[in-house]
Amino acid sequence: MIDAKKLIKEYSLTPNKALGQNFLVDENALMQIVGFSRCEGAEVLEIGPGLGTLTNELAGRAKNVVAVEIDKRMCELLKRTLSGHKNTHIINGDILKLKNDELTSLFSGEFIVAANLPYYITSQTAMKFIDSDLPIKHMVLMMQQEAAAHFIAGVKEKCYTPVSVISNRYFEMDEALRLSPASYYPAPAVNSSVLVFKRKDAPYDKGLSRLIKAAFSMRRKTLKNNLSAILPKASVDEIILNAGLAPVSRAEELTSDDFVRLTESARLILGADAI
């Protein structure tokens, strides 16, 4: 196991605040996260490996690990700390700028995602994988507790957003662990959560995601008003009623299954390419 605190001291490392670097230094939490990953013999994508503490443990169990790190300094350090693992490939790059076909080309098939997500890009990064057709088996994501609430929120809850609906459509989610600021260096001002996402047997539907986002576009407005922005106004009432819903409903009242029926209804009435 890599001693994070010793490594920081040895290399006089200063975390980059602009990149949201908070290194996990809690070894007990680290090993629990490794367990949640269930990565034995699997292919793994790690986002933001930082010091390589998690990467080292994943590499000792997985078939291969691709670690994407935006900080060039950390990439140089990773080459040294992970030199004993021949199954690890380090990429210096921005995960948000890597195209999906570039990612899939790095693996032979399904892969697992593990990440300690920088707070400032948590939602964008997580949704890159959730709202996509990437062949992801499951994910273990560390994030700010406040951000985690949006992924696991239920209908009518304050945090219920498109993130909640889309995540629920494609994944079973579990808040597996909560971490205090003391688990990180430097200690953030907030608590963190570890969410485990297990893939459901639901084919990805880009049109469904588009409809969900449109329905939430103006939260205080009705479903009819919001959907009229992307669907012919004359057909919106019929589409909503055909899905077994009321035009005066609001997005925050609908489940992911409701949105699936809405999408199917729009395609039935307007044609397959309507959404």
The other form holds:
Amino acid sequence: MIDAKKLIKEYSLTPNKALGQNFLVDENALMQIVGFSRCEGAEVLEIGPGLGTLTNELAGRAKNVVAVEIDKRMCELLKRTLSGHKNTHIINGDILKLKNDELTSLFSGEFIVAANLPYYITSQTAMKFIDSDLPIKHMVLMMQQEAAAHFIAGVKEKCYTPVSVISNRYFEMDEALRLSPASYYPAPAVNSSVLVFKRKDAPYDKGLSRLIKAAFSMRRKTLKNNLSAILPKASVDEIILNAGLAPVSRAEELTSDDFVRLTESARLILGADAI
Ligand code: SAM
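Moving on from the form predicted alone, kindly provide the form predicted in complex with S-adenosylmethionine (SAM) as a structure.
Below is the whole assembly, all chains and molecules, this chain first.
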């Protein structure tokens, strides 16, 4: 395993807190994460490789690894430490600024996503991949336990949000591992989780995401009120009733299947371009 602490000392690096630089130093956890990634012979995208601890293990098993890192200092170091892996391509850039067609062009087809996500953009980054038509096979994402709770939350739970509904529509999720701050250097103030996202057989639907977000937009409002903001008010009752739901229900009471029926109902009543 790459020794993160040793590298930091050797190259006089100061971990950048603002970029969420908490490096994995737990070999047992690392090897479990590599196992969850099922990356043998596959194409892999790693977000935020940092010092290359995970990248090094992935590169030894995968067909190829593309790693996107925002910190130029890390990229320079990675080119040296990973020079033995000719199947690894380091990109110095912001993962949130990479367009989906740019990402797709980096691979020959389906790819796997693996990451110890920077905490300050955890949900945004994960949703960039979940709420998209990118050809993702599966994902292994390390994140703060509080953030993980939003992805795996069930109906009516406190953390149930559009993130939960959209993730649940496209992926089966499993909290495969919990890690304490001691697994990282420098140690963060919070516990972490490793979530495994297994692709479900559901085609991507941009309109569905739009409807889910609108339904949750005002927590205290009913489904009818929230949907009236994006659909013709006069048709909203009919759309909701036709989906087998009550206009007075609230978004947090609905499953992802309920939202799929709502979207279908809106298209049936208003036409295919309704949403
Ligand atoms: N993968 C390494 C590990 O597990 O030890 C480092 C993980 S560290 C939690 C997050 C990494 O993401 C850092 O190296 C940080 O510089 C990088 N990062 C932060 N923001 C980023 C962004 N917007 N795009 C790409 N990388 C980013």
